[in-house]
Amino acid sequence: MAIEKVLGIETEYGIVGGPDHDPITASSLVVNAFAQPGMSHVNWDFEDEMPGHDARGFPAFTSVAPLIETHLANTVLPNGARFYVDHAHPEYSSPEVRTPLEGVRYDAAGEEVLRRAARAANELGHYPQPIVVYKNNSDGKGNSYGTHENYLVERSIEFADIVRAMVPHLISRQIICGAGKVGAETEAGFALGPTYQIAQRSEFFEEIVGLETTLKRPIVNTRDEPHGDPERFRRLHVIIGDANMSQVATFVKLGSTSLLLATLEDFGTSAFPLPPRQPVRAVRLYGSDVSLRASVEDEEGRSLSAWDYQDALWHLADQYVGETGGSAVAGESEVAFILSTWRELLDGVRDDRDLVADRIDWVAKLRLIEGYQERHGLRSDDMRLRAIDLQYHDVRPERSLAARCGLRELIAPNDIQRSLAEPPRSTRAYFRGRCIAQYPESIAAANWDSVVFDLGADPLQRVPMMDPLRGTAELTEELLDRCTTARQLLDELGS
């Protein structure tokens, strides 16, 4: 049986403005300014870090592990999260989640906190150009940051199956997950001389595995770090993929790759289609293809596009429910709504692209264009649609092109602010979150996995969480409702 699919998202925010525009100051301003008196400022515990592990046992001799930047802001949220600056972007990583739905609250809510924290930073400073944030992943000058998806997989699951498995999906799923981009950044973009492409990152990628993720980008990236218990856990780490404005589209993209994860570890990859002969070819044509005609070879020689990969990864999908529930995933209504959205997008995007264009946001993003360019009598390279192409990723609703495309909403926005202070009850974020809240003045440091307390003249005191599923509002709320000391609350843990 497949093990529950625990998942979160992380998005580094594209930052403009602050003082002498430097990004990592004006990050660290964005960060350290929403972490005033009265909210939280506990902070990141890198004890568990382990970004050089690699799920293929040992990494090759080119691979280079991301660098732990433990000097720059970092601190925990009340609703679970962690906000940081990663490089020279704020960076906000969802709290652990059961469900996509959750999946979307929790992305959306990181949205609100990026707003209020850069409002907050130039109340404070007031600088020549005020900081800006961007829900992007690329700055049109060759540069691309990430947003990545974690989910929770069964450990005996070999690395290998997952590549496997996974890859058709990935390279695939960005004709209905894309943000969309005017032009081409890097020499392979450039090659392929597309005006606007569907996804932002997949010209950035060069291989098919790797560890890195800010240099020769992999596909399927092999970072081995669980954050649980490495016996029973594995957690993929998804750095191909768009930030979306449209949480429709986050929304399908956290629940199909669930589903097919799920479909994985109990149909095994012979269910699966056969992955492209050449996936790095094939992840950028299909990405610069508006027309999603352009196909490639797969491993038996069959030529199929991305739209035709889709299909059958949804098929599969569909039968895998069909057989065991999805229960995995989500509950019966959601994993239905899964299926029929993704269901949805698939047939618009292909035969009528008006029906999607409040869901797909690069279909709503493209419309926009188009229509400024007609209007304008504008050539394809003209500079103003690159403006364009980024006001639709400003997350201040009144500056948002997005914001105004009609784009369908999923969460409302009073579940959105509650989420900034609310931890998901479905995982360990509810303990981690509600200790936080409870007891901020003693807690020395927090991670995914664990929460460290300090009640002053005693050792600093470790509770591990190395079970998502564990630490969830069933099993502490009333622990912690009855506990009003971080001491009560050692006292009868260790009782």
Given for the second form:
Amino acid sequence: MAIEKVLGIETEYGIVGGPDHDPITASSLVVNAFAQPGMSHVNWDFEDEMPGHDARGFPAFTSVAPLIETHLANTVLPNGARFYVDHAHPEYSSPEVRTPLEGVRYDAAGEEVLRRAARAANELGHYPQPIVVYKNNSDGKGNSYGTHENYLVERSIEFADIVRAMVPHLISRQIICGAGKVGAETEAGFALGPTYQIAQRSEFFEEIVGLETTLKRPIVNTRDEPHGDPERFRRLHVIIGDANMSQVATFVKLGSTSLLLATLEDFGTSAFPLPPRQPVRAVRLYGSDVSLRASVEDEEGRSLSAWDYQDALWHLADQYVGETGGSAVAGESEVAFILSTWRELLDGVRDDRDLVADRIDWVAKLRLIEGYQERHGLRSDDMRLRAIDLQYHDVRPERSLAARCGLRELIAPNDIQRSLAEPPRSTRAYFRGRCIAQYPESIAAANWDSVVFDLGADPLQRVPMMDPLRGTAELTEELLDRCTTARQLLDELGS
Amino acid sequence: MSEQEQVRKQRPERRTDESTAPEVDATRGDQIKADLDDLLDEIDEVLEDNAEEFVRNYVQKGGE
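Alright, leaving the form predicted on its own aside, put up the form predicted together with its partner chain.
Below is the entire complex, every chain and molecule, led by the chain shown above.
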């Protein structure tokens, strides 16, 4: 049986403004402005971080050891998320959750964190150019920053099988999950010459498989850093994907990918459509084609469009759910909702885009771009169209264009607000978040798979959490309710 | 402007109720057009004043 698909999304936000227009300073100001009093000292524990480990099993001689930026702002939130400065961006890494819908909730909570954090930073600083953050993935000038998804996968699945099975989905899902973009910004993009692309990041991918994330970006990233028991788990680190403003798009992105990973675990690779002969060419071509008619040859020479791939993958997932129930991904009604929504988006994007303009970002954005262009008689390279593209992703409600498009919401605004302070109940993020909220003075550091306590005179005590499905509310809520101090908690855990 | 306002008045709610039967195509087409017109009016109001400068100054460092 497939293992339960614990998942999460990390998003690097675009940032402008602040003192001297320095993005690192601005990012630090944003993260620090949000850090709660008494909690800004909670460090990230790097003990188990090993981003240089390669899932293909060989050490990464080509990769430079990561710079550990402990001096940069880095905080753990009471909802179990990590909020920190990564390179020159504020990054929100959502807590681990158990279902795609929870994933949407904590991704939306991240937007709210950034919104509040930037507002707080501006109130503290009064900068001539206020700090503004954008939930997007490129600056239109050849610089891209990531939105990465993470999925728990059984260790026994061969990495080569993950590549073979998942490449068709990772290159074609952009037709429903792409965030859209005006023009092109890389040599590969210029060569295709689109005026509009369905995804922000597709033109940035150069390899099929690899360890890098900033150069020679691969469709399947091999970083082998399970943040859990390495004997039992893999964490598939998906770096190809856009940040979505549409909650429905985020939902289908997480839901379809989780279902297909569970399908791989239970059915094996032979159930999957064959990958294209040239996946890199395919992802760029599909990404640059709003007609969705472009096709590429699979390994046996059959011609397939992105839509054809998605259609085949949907049928496979549907069959999987029919035979197994899909409980590795979510409960019955949520799984049914994933399949029905995925299907609606696929049919709509081919047959009637007006029906899905409230759920697919690239369709919603393209309507704005084309409508505005027509109304004002603009050329396709007019800067106002690029401005609309950027401003679609502005997280401030008074400026955001996405907020004006009538995008359907899956999570009620009140629930999003609550999710800033409340961790998900379904994973170890519950234990992490509650400890942060309850014993801030006694926590020296935290990370995905541990919480480190500092009780003064004693040596630091590390509570490991190597299984993402332990530390849930079900297992720890009573204990945490009972223990008013960290010492009491550790005594009870130790006894 | 007055023409648009008229269109706006005819429209019931921005969000359509999923449970209602689909309207005939002509009406649906009009509605979509009216919604889009409203949206474009809003963009005219909130779009950054100097689009060229805004786009030029939006420069990010790569990440990940």
